[in-house]
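Presented below, as C-alpha cells, is a lone chain in the form predicted alone.
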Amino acid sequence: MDAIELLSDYADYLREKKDQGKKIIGFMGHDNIPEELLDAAGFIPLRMIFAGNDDLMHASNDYLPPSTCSFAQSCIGLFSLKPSQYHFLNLIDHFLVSNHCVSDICTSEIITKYFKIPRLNFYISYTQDPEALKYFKLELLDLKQQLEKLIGREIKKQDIIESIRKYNLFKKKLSDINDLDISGVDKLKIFQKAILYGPVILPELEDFIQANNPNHAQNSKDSVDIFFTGCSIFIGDYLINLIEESGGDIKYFDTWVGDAYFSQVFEEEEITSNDDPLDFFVQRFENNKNGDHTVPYYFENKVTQIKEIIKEHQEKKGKKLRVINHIIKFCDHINIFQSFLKKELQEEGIQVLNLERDYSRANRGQLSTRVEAFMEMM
C-alpha cells in the first residue's frame, strides 16, 4: 500500500468515525502524550505523522521563519493549503498543545489560532527529577479534567485501565514486527499505518506477523544493515526507498515511528498492583531514558543504548549495524547530537552518516550520492 491508498483509505475511516459521532484530537507526535487517555475518553488521537514537500514547507513562511524546522513547516503548510489527500485534517475537533521541542508548541499554538481549532493543554518537563514527576502528573490531572469538561462525565479508571491493556498489545504486535527478518520498507509502511490508526488495527498485525514467518529468514548477505536513529521518516517521505536503492536494509528503527513508540509498555502485574491508572503515565515518562526530550543524560544513554543494540544485532545476526543519523533541517534536538553521536560511535568502529536534510525534491540527488557512497563505504 503506497502513501496515497493510506491516506485515503484513513479518510475513509475517520468520515465512518464522525458519522458514528467520535470526535478527534490531533497532535504532534512524540512519546510523551498519554494517547491512551484520550483513547479512554473515547476520542480518535490523530498524530501528525505527514511528510512535506517543497509546496508545503513554503506556505508556512507566513507563519513561521525558513530556519524553522522543516517538519514542523510542513505541518502548518497542510493546513495552510489543504491538499486533496489531506482533507481529513478538517475533521479534527481539537488539538492538542504541547511543548516536546520549541517547534512542537509554535506549531501547535499556530494550528490552533489561525485555523481556529480549539485547543488542550499539556506540557512536560524537561527533567526527570521527583518534583517534575510530580509536576507531570499534575498536568495529567488536568488533561484529565480538560477531556471530562468536553465529554460531560468522568473517566473512569477501568476505562483508562482497559485502554492501557489494549495499548500495550497493540505495541508488543509492533514489537513482534519488528523482529521479523523483512525489508526496512516493509517495516516502515506497517508501523506508519499502526501508528496512524491504533490498536483498531490488532488483527491486520497478527496477519502480517503470520504471513512473514519469522523462521524463515530473508536477510541479504549483500545489504548494508542500518541502524535507522534521529528524526522519523513519516508517511510520504522517499527517503527509506532512496536507502534500499543504495544498497541499505534498515533493521531497526529508533524514532518516533519505531522502537521509541512501541518500546513503552507496562507488564500486566504492574497494572493490576496500581491504584491511580495515570500513574502508569508517571512511571512511562520516568522511564523514558532515552528520549530527546530530557535533560541532561540523553547525550549519554542514547550511545549506550545504540552501543548495546549493535553488539546484539553482531552477536545474533553475524553482520554489523551501520547507523544513519537522521537530521530533519533545523531540528534543535537532533542537530545538536550529531557531533557528540558520530565521535562516540566512530571511536567505538561504528560507521556514522549524519544526514541532514529538508523535505526538498531538488536534493533527492545530492542525498542518494551520500547515502550511496556511504554503502561504498562498507
Given for the second form:
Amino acid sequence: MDAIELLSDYADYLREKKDQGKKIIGFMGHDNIPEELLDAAGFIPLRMIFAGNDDLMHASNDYLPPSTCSFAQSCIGLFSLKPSQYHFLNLIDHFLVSNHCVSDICTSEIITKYFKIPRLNFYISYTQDPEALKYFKLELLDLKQQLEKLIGREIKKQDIIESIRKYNLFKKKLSDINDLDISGVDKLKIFQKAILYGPVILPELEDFIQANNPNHAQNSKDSVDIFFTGCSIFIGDYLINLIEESGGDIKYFDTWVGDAYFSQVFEEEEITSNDDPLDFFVQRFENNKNGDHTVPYYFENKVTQIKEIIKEHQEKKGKKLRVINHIIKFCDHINIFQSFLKKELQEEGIQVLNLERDYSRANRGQLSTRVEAFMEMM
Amino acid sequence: MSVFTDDVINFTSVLKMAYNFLSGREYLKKQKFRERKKLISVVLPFSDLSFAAGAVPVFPIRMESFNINQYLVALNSATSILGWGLTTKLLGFIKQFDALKIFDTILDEVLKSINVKYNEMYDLGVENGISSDFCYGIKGLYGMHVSKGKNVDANMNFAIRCSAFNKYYESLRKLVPRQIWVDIPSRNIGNALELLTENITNAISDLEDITGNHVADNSLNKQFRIGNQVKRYYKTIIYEISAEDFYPCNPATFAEILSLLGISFQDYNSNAQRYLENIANLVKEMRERIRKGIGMDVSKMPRILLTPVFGGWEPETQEFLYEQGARTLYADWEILGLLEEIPVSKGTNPVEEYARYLLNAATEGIGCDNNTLTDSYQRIAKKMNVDGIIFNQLFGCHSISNCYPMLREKVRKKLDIPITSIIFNKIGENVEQIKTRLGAYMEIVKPT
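Any chance you could show the form predicted in complex with its partner chain after that form predicted alone?
And the full complex, kicking off with our chain again.
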C-alpha cells in the first residue's frame, strides 16, 4: 500500500467515524502525548506524521520564517494548502498545542489560530526530576478537565485503564513486528499505518505477524544493517526507499514512528498498580529516558542505548549495525547533538552518517549520493 | 569612529560599567584565586541565587581577554580614589586638552572589542560542533564555554520555552560537568508555584554544596533588594529618561548605554553592589545633564523600539537609525518580564517570591506561546509610547523570532505604528541589507 492509498483509506475511515459522531483531536506526534486519555474520552487521536514537500514548506512562510524545522513548516502547509489527499484534516475538531520542542508550540498555535481549530493545551517539563513529574501530573489533570468540558461528562477511571490496556497491547504487537525478520521498508509501512490508525487495526497487525513468521524471512544477506535514529520517517517520505535502493536495511527505527513509540509498554501489574491511572502516564514519562525532549541526560542515555543495541545485534546476528542519524533541517533537538553523536560513536568504531535534509525535491539527488557513498564504505 | 563617542566622556558611570565589563577576566581571577569564590556561569538575567550563595555569577564572555583602553584603567583608579563627582569633573577638564581625540574612541573601542569577541566566540562554537543553523546566541555562548568553561565551577540553567536553549544547556555538560537546573513550569496551573519553589530550593542546595555557604533568607532578601533597586533605575531610564524631549547625550549614545545595560544586566558585572552604584550614578548623571541642558534636543526624533536583541543583533543598526533621524530604544528584559521586582517585605518567603517572579516572567512575559509573547511586546511598546518597532529576526531562532508575523498583525491592528523586521545572523554580515530595509522603513515613520 503506498502513501496515497493509505491516506485515502484513512480519510474514508475518519469520515465514517465522524458520521458515527466521533470527534477528532489532532496533534504534532510525539512520545509524551497521553493518547489513551483522548481515546478514553471518546476522541480519535490524529498524529501529524506526514512528510512534507516544497509546496507545503513554502506555504508556511506566511506564518514562520524559512529557518524553521521543515516538518513544522510542512504541517502548516498541510493546513494552508489542504492538498486533496489531506482533506481529512478538515475533519479535525480540536488541536492539541504541546511543547515537544518550541516549533511544536509555534506550529500548533498557528494551526489553531489561523485555521480556526479550537485549541487544547498540554505542556511538558524538560527535566524529569520529582517536581517535573508532579508538574506532568498537573498537566494531565488539566488536560483531563479540558476533555471533560468538551464531552460534558467525567472520564471514568475504568475507561482510562481500558484504553491504556488497549494501547499497551497494540504497542506490544508493533514491538513483535519490529522483531520480525522482514525488510525495513515493510516494517515502516506497517508502523506508519498503525500509528496513524491506532489500536483499531490490531487484527490486521496480528494477521501481518502470522503472515510474516520467522520461516518467511525475506531479508537479504547482502544488505547493510542500519540503526536509524534522529527524526522520524513520516508517511509519504521517499527516504526509506532511497536507503533500501542503496543497499541498506533498517533494523531499528529509533524514532517516534518506531521504537520510541512502541517501547512504551507495560506489564498488566504495572498498569493496575496505580490507584490513579494518570500516574501510569507519569510513570511512562519518567521512564522515557531516551526521548529527545528531555534534559540533561538525553544525549548520554542515547549514546549508551545505541552502543548496547549495536553490541547486542552483533552478538545475535553476527552483523554490524551502522547508524544513520536523520536530521530534519532546523530540528533543534537532533541537530544540536549531531556532531557529538558522530564523534562518540565513531570513537567506538561505529560508522555514522549524519543525514541532514529538508523536504525539497532538489535534495533527493544529494541525499542519494550520500547514502550510496555511506553504503559503499561498508 | 561611531557617532556617540564625543559626549560620553562625562558619563563616568557608563565608562566604569564598560571597564567592569572588559576587565572581567582580572576581576574574576582575583575572586577565584585570591578570594576563593566559586564562579557560576549565567546567561540571561538569572544571577540572583548565585550572588545570594556568595558565589560569583559570570556571563561567560567576560572571562575573555579584551584590549582595554588605558584611560579606562585610569578612570577606574580615579573613581576609587577621588569618588564619582570629582572624577567626572576631572574628565571634563582633561577633555579640553584631548588634542589627540583619544577619548573620542574609548567607548567605540569598548563596543568594537565586545563585538569582535562575540564573533570570535560564534566561530569557536561552530568549529566545535554547533551547527551553523542555530542562532547567534547559542553558537556564541557555546564558544564562550569552549574557550573558558573550564574556569567555572558550575552552570546555572533555567529551563525555558526555547527547546534549542534547553538543549544547548545540556550540550554544555561536556564542557562544564556541574549543572544546576531550575525547570520553570510552562503554565501557572495547580500548585505549579509550589513545584517551582521546590526546584529553586534544590538549586540553592546545589549552590550551597558548591560554595560551602549557607543561603539564609536574609542573604536572598539582601540580593533581591539590590536587584530591585537596579531594576527601578533601569526602568527609570527606559520609561522616564527615554521619553524626555531632551536627552543627556545624543540618541546614539543613549542607545549604546541601553545596549551596555542589556548585556551587563545578566551578571551585574559579577558584583551586584558595585553595579547598583554604577546604575544609580548613571541615572543621577543623566538627570544632572538634562537639568543643566547638556545633551541634545530629540523632540523631533521618532522613538523606535528595536527588539529582541539579547540573542545578538547588528550594532550598526542604531547608528544608521540615528543618521536617519530616529532614536533607538532597547527594552528586552522589561518585555520579557524580568524587570519586575521581587517582594522582600517582612514575613515573605524569599524562595517563594523568587519562584513567583520567575513564573510570572515565564507565563506573562516570555509566555508559553507566541500569543502571550506578542502581547508582551505590544504592551511594552504601548507603555513606552514608541513611534515604531523594528523586530530583529534572529536567523535560527525558533522561539522568539517566530512570533513576528503574529506581532506584525497585532501591532497593525491595535497600535497603529509602523513595524518592520530585519534579519540578523552575525555581526557585520548583513549590514547593507539592513540599511536598505531600514531606509525604506524610515520613510514611513512620521517625525513626531
